[in-house]
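The chain below stands alone, shown as C-alpha cells; this is the form predicted alone.
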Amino acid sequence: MAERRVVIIGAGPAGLTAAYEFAKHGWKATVLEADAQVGGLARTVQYRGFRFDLGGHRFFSKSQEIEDLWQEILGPEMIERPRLSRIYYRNRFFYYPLKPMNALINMGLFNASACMASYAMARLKPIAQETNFEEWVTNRFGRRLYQMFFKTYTEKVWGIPCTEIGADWAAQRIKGLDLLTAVKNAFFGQKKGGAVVKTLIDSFRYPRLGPGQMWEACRDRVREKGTAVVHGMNVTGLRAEGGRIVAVQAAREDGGREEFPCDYCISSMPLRDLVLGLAPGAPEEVRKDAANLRYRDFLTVALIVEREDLFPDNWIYVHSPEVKVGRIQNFKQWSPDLVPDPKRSCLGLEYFVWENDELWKSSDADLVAMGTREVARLKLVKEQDVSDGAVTRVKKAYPIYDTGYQDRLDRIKAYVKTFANLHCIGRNGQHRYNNQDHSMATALLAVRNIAQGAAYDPWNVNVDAEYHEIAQTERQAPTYPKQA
C-alpha cells in the first residue's frame, strides 16, 4: 500500500495536535509553518534571555483527555500557578473575581447603588431580542456596569462599536457569569461540587518556560515519529480536482515556490485565505463571504524592568480610555523562570490593532517608548526603571464576530465540506474565537475521521458556548458531537 500523503497547514496547537494524533496511529505527515517558531499565537518569544507569552495562555480544560495530553507531552514541566487579575478603571484597581469591600470602596456608595439600580432595571425590563454584545451584557449586568467594565475594553480589543459585535460572542466568552452570580460568589464562595465559572478559577497550569515549550516538545515528538515540520513555508493556495484537494502550494522565504501533493489536507490557516486561495476558484458568493471575514491583529510590547517585584497580578485589564494598552501581562507571575534575573521583571503590554494602521507601522523603538509612558501613567512602573524592550506583531490573532458573520461562515462551511479530504481545524481554520483546548479537540476528531474512518464533525465540537468558559470541578470527557 502506498504511503498516505498528509499535509497539515500550520504548526500551532491545532496543527501539531493533529500531527501528534496521526503519529499515534502510525501515520506520518508534513506540517507547513510560515513562522520560524511553532505554537502560533501560543508560542513563546525570547529576547535577551527573557521569555514572553503572546496574550497569556492558561492551561486548563474540562476535557480530561486534553489535560492528559498536555501532561503526556510535557510531564513535570507543567507547573501550577495562582491566578490573580484586576481591572484598572479610573485610577483604581478592581479585583476580579469581585471582592465586595474593594468594589464598594473603589466605586463609592453612590456609584455602587446606581449600578445595582441599573441592574434591577435590566432585570425588570430586559431587551427582548439580543442582537449585539451591548444588549447581551446590559441584560445581565445593567447598563451602568456595561459602560464601566465592558464597553471601553471590548472596543479596544475589537476596534468596532459594541453594537456591531454579535451577541453570540458575548455568550461564548462570558457565559455562566452575571452580576447576581458574581455577587453570590463574592459573599458566599462557589457552590461545592457545582460548576466553576472560568473567569472565577483561581489557579491554572502553565509550562515552566511558557506555552511555546509545550509545542516545541510536541514538534520534537512528531519529528521523532517521522513527521516533517517545515518552517518558512507560507501557504498560498490549494489545488483541487474532482472534489478533493490534490496539492498544497507554498512560497518559501527565499521567494521560491513548492507544491506538496496530498491525499488528505488538514488546515488551520485563516479560513478567508484558504477559500481565496482555492484553485479552481470558489463560487463568487463564497469568495465574497470569505473576503468579508474580518480579523483583529495584535502586538505585544515587552518591557524589561529593573525591579524585582512589581505587582502580584498575572495580568491587568486596562479599561481606561486615556491609554491605548488593553491588557498588561506580568510574566514573572506566570512563571518565575520566564525572567532570567530574579532582580528584574518583564511586562507584556498588549495592543489590539489593524494590520498596517498607525500603531502596527510604528517603529519598535517608538512602541517601546509609548509603552513605557503608558505604564508610568498608570503608576505601575517608573519610566526610569524600564531599561529595554521588544515588540512582536501577530497578524489575524482574533477572528471577528461582527454582525452577519455567522451567515457568511455557514455558507463558507457548507462549501468547504464539499471537499472530501479537506478538514478545517483550530481558531483561524474555523474562524472561531476559541481556546487552545478547543482547537486541539477539533484536531483530534479530524484525525480520527481520517485514520479510523470515524464520522465526527469537528465544526460541531463543543459548539455550546459553555465549553469555552466553564471548567467543571469534576473533569469530564470532551462534549464531542455524535458521529454522523
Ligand SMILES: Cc1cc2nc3c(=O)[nH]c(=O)nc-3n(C[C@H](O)[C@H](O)[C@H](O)COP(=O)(O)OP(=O)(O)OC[C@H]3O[C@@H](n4cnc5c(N)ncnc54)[C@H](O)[C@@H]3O)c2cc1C
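Positions refer to the first chain, counted from 1. Between two forms, the rigid core is defined as the largest C-alpha subset superposing within 1.5 Å. This structure is a prediction, so every number in the text was calculated from the model and none was measured. First, how it differs from the form predicted together with this ligand.
- After superposing the rigid core, the C-alpha of E130 moves by 2 Å or more between these two forms.
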Contents of the next structure:
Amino acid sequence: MAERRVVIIGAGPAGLTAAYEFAKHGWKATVLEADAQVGGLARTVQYRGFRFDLGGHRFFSKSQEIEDLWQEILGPEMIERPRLSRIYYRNRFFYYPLKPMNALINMGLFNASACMASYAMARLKPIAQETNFEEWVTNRFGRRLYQMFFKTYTEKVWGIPCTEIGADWAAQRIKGLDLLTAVKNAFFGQKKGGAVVKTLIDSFRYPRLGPGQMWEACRDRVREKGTAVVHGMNVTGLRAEGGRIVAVQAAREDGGREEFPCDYCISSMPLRDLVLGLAPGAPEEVRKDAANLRYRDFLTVALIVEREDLFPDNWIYVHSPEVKVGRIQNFKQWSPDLVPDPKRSCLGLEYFVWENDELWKSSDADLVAMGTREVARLKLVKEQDVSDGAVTRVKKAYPIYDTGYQDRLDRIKAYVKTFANLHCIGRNGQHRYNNQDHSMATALLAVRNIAQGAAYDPWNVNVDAEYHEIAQTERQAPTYPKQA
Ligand SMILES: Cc1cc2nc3c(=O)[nH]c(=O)nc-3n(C[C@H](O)[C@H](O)[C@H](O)COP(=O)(O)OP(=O)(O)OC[C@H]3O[C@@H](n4cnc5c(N)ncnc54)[C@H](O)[C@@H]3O)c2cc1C
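Given the form predicted alone above, produce the structure of the same protein in the form predicted together with this ligand.
Next comes the full complex, and the chain you just saw is listed first.
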C-alpha cells in the first residue's frame, strides 16, 4: 500500500502529540510549524541563559494516559514542585486557595462583615436571570466579593467588561463553587476526589527545564521515527476537492510558497484562519462566523533580578487595579534550573493585551521599564535590582468565549466536519480555552480515528472542563467521549 500522506499543522502540544501517536502506529507525518521553536504556547523561551514560560505551565492531568505519556517522553526530567500562589490586592497577600484566617486578617472585621452582608443580600434577592459573568458571580458570592476578587482580574485578562462575558463561561470555569462551598473547603478541605485536589493544590509536576523541554524531546522522538518537523512554514490555505482536503498551502519565511498534498490533514491552527483559508471558500455565513471568533493576545516581560530570593510564591495574581500586570511568575520557584546563576532570579510579568494596542506596540525597552516600575510599586523588587529584561509577544493566546460564540462555533464545527479527512484538534484548533492535556487528548483521538478506524469525536473531549490558569478554579479531567 502506498504511504499515506499526513500533514499536521502546528508543532504545539496538540500537533506533536498527534505526530507521536502516529509514530506509535508506524505512520510518518509532515508537521508544518510557522514558528522557529516547537511547543506553541507551551514553549520555553531562552534569554542570556535564563529560561522562561509564556506564563507558568503546570503539568497536571487526571487522565492517567496523559500523565504516563509525559513520563514516557521525559522520564526523570519531570520534577515535582511545591506550590504556593497568592492574590495581591490592595497591598496585601491573600492565599489562593483561600485560607480563612489569612483572608479575615487581610480584610479586617468591617470589610469581612460587609462581604457577608452583601453575600446574604445576593442569596435573599438573587438576580433572576443571569445572563453575564457579573450577574453569575454576584449571585454566588455577593457584589462586594465580586468587586474585590473577580471583576478587576477578569477584566484585565479579557479586556472586555464582565457584563459582556457570557454567564455560561463563569458556569464552566467556577463550576460548583459559591462562597459557602469555598469557605467550607477552606476549613475542612475539599471532599470530592480529595487526594487529587490536594495534590493539585500542594504541588505540581514540571519539566526541569520548562515545558519547552517536553515538546523539544517529543519533536526529537518523532523525527527519529521519520516524521519531518518543518519550521518557518506558515499555513495560509487548505485546498479542497470533493469534500476532502487535498493539499495544504504554506508561505515560507523567505516569501516563497509551498504546497503539501495530503490524504489526511490534522490542524491545530486557529479555527478562524483555517476556515477563512479554505479554497473553494466556505459558505458566506460560515466565513462570517469564523471572522467573528475573537482572541485575546498576551505579552510576557521577563525581568532579571540581581537577588537570590525574592518571594516564596511560584506565581502571584495581581488584582490591584493600579498596575497593568495581571500575574507574576517567579521562575526559580518553578525550577531552580531555569536560572543559570543561583545568585539571580527571573520574574515573568504577564500582560493581557490586544494585538496592536498601545502596550503591544510599545518598545521592548519601554515595556521592561514599565514592568520594573510596577514590581517596585508592588514592593516585590527594588527598581535598582532589575538588571535586564526581555519581552515576548504572543498572538491568540486565549480563544474568547464572548456572547454568542457557542452558536458560531457550532455552525463552524458542523461545516468543517463535512471534510472527511480534516481533523481539528487543540486549543485554537477547536477554539477551546484548555490546558495541554486537553489538546493532547484531542490529538490522540483524532489519530486513533485515522490509524485504527475508531469513531471518537475529538470535539467532545473534556466538555465540562474547568480551567485554572486564570479563573483560579481547579478543573476536571479530560474525559474521552465514547465512540459513536
Ligand atoms: C499564559 C498561559 C498559561 C498556561 N498555563 C498552563 C498550565 O499551567 N498548564 C497547562 O497544561 N496548560 C497551560 N496553558 C495552556 C497551554 O499552553 C495550551 O493548552 C497548549 O499550549 C495548547 O496546545 P496546542 O498545540 O493546542 O496549541 P498551541 O500551543 O497554540 O500550538 C499551536 C502551534 O501551531 C502553530 N501555528 C498556528 N498557526 C499556524 C499556521 N497558520 N501555520 C503553521 N503553524 C501554525 C503555532 O505557532 C503553535 O506552535 C497556558 C496557556 C497560557 C497562554
